[in-house]
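Take a look at this one chain, the form predicted alone, written out in structure tokens.
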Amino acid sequence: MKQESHITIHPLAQFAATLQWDDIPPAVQRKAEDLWVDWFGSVLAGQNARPVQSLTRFALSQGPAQGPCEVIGQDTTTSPMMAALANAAAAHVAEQDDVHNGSVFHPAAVVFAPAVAVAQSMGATGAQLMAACVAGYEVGIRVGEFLGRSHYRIFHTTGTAGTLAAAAAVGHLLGLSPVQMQHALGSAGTQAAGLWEFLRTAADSKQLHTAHAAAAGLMAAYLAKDGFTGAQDIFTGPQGLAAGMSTDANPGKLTDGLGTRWATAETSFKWHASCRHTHPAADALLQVMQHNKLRPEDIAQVTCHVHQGAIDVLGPVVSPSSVHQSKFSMGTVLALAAQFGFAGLTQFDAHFQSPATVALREKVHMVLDAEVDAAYPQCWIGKVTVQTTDGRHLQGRVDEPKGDPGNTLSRDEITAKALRLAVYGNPNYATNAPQAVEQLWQVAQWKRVGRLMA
């Protein structure tokens, strides 16, 4: 290629091609796998959420009806492109991904389903499939630091840097050299997508967001394959994603730390099922609750001390019409902890709109809070004050909400998780998940990289 003499690779484009699955230290490597048996179970939580099927539909009518992908927990089998559209869909609807607090991210998302579709096509082994998802994941998080604090008050980072971290694992699997690399996150960023306003109307829009981005990152990794070209100053060009979408862009983010510090094992679980935003708060007012042995109607009222990004997304969504939208109603999401001691996916489909879930939610309110917000987005503060009915005023704190690295899930718990979660998509997963989930623990024993469910 001629053009190669005179282009600067950046770092992030050279480590993106060049990671290899043995230049990644033991403990990022059992992260990478935790978070990868993580991700299997919100997929198949998703599959049947009616804006899934309605974005699988669509991807199946588009793609073969034959192929070398599987569309997860469905018989049928198509392209890598259409398998990478829906099974990223399926991943992000109920709330359970993963999220790495620094960037607001959800990498496993947009990462893992547009890379198992082409390890599926292409033969790729398991440990092939886990260096090129952990490429993935250092390039999104890094390109979600980057645009911060500015872009996600209106642009949904996972869709948005999420093109360019599936751009990368894809790339990664491809072969690509470091400058078909840097082609493929230039095309990659210039189709980043995401905003946060279908939140207002409880739209389908998360969905689309996700299956965009691990579809569009796909297709710019395969065009820089076969020579075609992006932007060579994705990033800070005058036209670029920061001039475009933040007025806080750190470049300095980009490569920070690159290749010493692992951002992959900084990503935390998610416990409750719902917007990472309410989990601090929540996990504060049942520390508050087991402390103080209150029970729900002990409770006269609940003020949120939060950082201004959680104002951000969930002040918008004060009357909740939709299980998801609910999702992201702190009140709803603390009201459901309160009643249950955890907010999961069976709690809000049976209670969001119950009448006692309504009064706890008018309860709630929030407050930004100076050190919560200096404190974010490294560090997620959960701050809680509950006035009680007979006119108490406790306080609850928690540093480290459930799911956080200091404050992590074993893999006893992943796997029990998947599992909930696999039953939820389907009871009759009851029977064959626990086999698929005992595999996927083995991944990176992989000779091969097949069917992720029989």
Given for the second form:
Protein chains: 2
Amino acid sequence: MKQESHITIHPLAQFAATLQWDDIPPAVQRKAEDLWVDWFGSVLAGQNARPVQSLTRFALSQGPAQGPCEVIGQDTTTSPMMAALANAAAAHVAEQDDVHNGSVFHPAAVVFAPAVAVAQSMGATGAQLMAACVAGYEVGIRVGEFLGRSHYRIFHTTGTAGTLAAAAAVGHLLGLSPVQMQHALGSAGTQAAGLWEFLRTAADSKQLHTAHAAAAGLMAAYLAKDGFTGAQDIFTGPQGLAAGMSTDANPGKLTDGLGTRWATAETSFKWHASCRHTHPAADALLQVMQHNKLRPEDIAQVTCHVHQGAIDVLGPVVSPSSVHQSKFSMGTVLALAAQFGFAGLTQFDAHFQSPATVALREKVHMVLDAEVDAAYPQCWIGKVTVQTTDGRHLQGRVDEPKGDPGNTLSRDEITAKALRLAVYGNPNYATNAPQAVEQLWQVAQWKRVGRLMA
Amino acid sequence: MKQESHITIHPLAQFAATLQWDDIPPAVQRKAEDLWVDWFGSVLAGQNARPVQSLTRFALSQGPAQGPCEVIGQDTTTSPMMAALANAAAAHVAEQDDVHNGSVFHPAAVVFAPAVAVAQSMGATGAQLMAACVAGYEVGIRVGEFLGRSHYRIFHTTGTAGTLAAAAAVGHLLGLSPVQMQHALGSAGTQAAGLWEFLRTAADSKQLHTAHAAAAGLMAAYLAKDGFTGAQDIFTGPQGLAAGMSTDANPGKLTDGLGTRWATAETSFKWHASCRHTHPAADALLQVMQHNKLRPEDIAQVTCHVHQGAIDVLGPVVSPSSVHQSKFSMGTVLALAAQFGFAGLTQFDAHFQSPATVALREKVHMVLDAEVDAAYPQCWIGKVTVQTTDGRHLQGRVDEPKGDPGNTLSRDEITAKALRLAVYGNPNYATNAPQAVEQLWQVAQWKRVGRLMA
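If the one shown is the form predicted alone, what is the structure of the form predicted together with another copy of the chain?
First the chain shown before, then all remaining chains and molecules of the complex.
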């Protein structure tokens, strides 16, 4: 074995431990604030989902009855690990939380929840919180890119890379040294888990994956602060993450543009309330319908020209049996978009199994497209061919689905989306969510991170 | 996707949910009691190890200050998850806990800790506790055998299969239905983690792996009791455990002899305080030395004829820098056995880096042996060739290292080992450990599982 007299620090650990808020370009700071507000809406929207309530009940049963940390949407408080577990479970279920294209990773769900819990427990400033979250984004996204497409075929990258993202964010707040941060990443990586198999029967595991990533990553950071050591090279070591969970890992991705390329700013917002793999085709279909003034009943068939990842994740879902599963059905998403111009939470709840939706759903199919597949995951191109009932074949194409950096949401759209999600989660939030969201926009000025929802 | 109107129950979930103590043959019940007492000694021996203390401090900081569950060796109590986390961390560090050869899995560390915590929290009887633990052993061992040698090359099976073993034991105590047990196994399997990479720098991850497995498996079982669902086929599904973490998975192993073949009874005790991969060669060397009345100074060279797994795990450790790492050094273990007739905890602490040990260590090397490798992991054959300073070449061979079912420990030896480990952990236990161990032997008669250590 390597007998280092001193430990070689991985640049990613060095970066995560030493990043300062003031080192982050203003545009990236603003984007981080956008992602922060967008995350909050997803947490409020998801808190009453059955799987989230199960995880929250479990967290509250295992943690102290009172603690320094907010369980968002509950009156009670608990310990950092248990609050992180509950809040991370809530953020991902509505399928409205953010996504980074190149890593196919959903950073918000696994980064903000543990960071907020720890920031509340130590009275960190808003700038400290946000710097830690940017560290979590930059680490998690690069780990996801590193693990590659072969990993994503089997593993839910948000659960696996998410464990390291959570450790980086929490470790930054705890003030880990670069050596300690490397140990934290090692301890996080050796707990990285999350398999896609649950999709096949619409099981609840997706919420468990974000909850587990947040809690396990938080634990890794606290342990490192206490002197607990982890693998020195959890990434590329012969028995590390790449060796065990990827066949196309690219070590260069781990340090790609560290400190100059801000992966945080590449993160996309989700407009439709569905799996991101459905968004490019949905936007392309909407384009065709708008340009050609098509009504849903004019559609005879829709062919979605997609990347392999879309077929891997959406392919198994041919007849969704739940609202959540229908968000992984390309046919359902396009059917809702065609009928309502938008596949939002309320559209899914009210219409995911309606006869009109099912009829349209059956007219949609996916085919692998070489150009789209080659561009993925850096670009998520939407290409559809619509055959109309009067025999026309119409082509639709969008190079950046709505919410991508080149087609992003305005702060007004982000606020509106967050409030829409809040009210979806609890109608009573119509009264107090607007004030909470207004406060969230000021996070960088907070002297001390307190409760997010009064 | 499969649209089952009803869920197909995997026989392993059916078995784990319905096993009754009275269905278990008396010989297997007695063996389970042997393993239970043997586990307790390992927990007491490990509780003061630095990595264990870190994990215990973390658990106590995140759980309630008081709870229904004992943190063994501490005056304080906490919640089931946090007690399971701390107690599971302690059981594996002394490298004296049990092992099942065919699965290369250490069941005690990940099964007894979560089961005791949950049994204490619900006031279960001793028979309920032990039936649950046998369910955990039978499930975890079969999952380890299923995942196979390709899995073990990269993953610490005790961490991965251990998550499912913990879920089975806790789920049995919680009275999960077969369907709920299947969901628990799905939620456990999607959290299964643990990479060997930490060995390369002697990091602390091994204790994190058992703690994580116990806590994550416990969570999976509680969630299933609350209606939380998991993948239906986490084992062989196209995005399940085998697809992601094995290249030689054997589904037949999952149900091999369920209810008739008792894998629990195949479990081996560890005599030497080192990685099990070192035991066959150590016993073979002791045989050669005893038969030929060799002294350590008569040894010029020792060639260990081993299986590939030994080379994978022990090969990287050429110059151990810590007591724990030295337990993964074939040379160190054989050097201690040669000097003291036994490689125990006190021998490691006092002599792992002594000049005499290092000199002997350098005379030991491993070579892959076709017969030994073919017999592994069902049989762990020990074969050594000893070259003496006077030029003789002496062969040693043991087909079952001490502690294996065919060469097992008597109850007196188990009690003596447990008390030796207890005093190693804390000299004060010399006074109260004997009574505690005497009580443990009566577990099957307990009306209610209370504190194990007064």
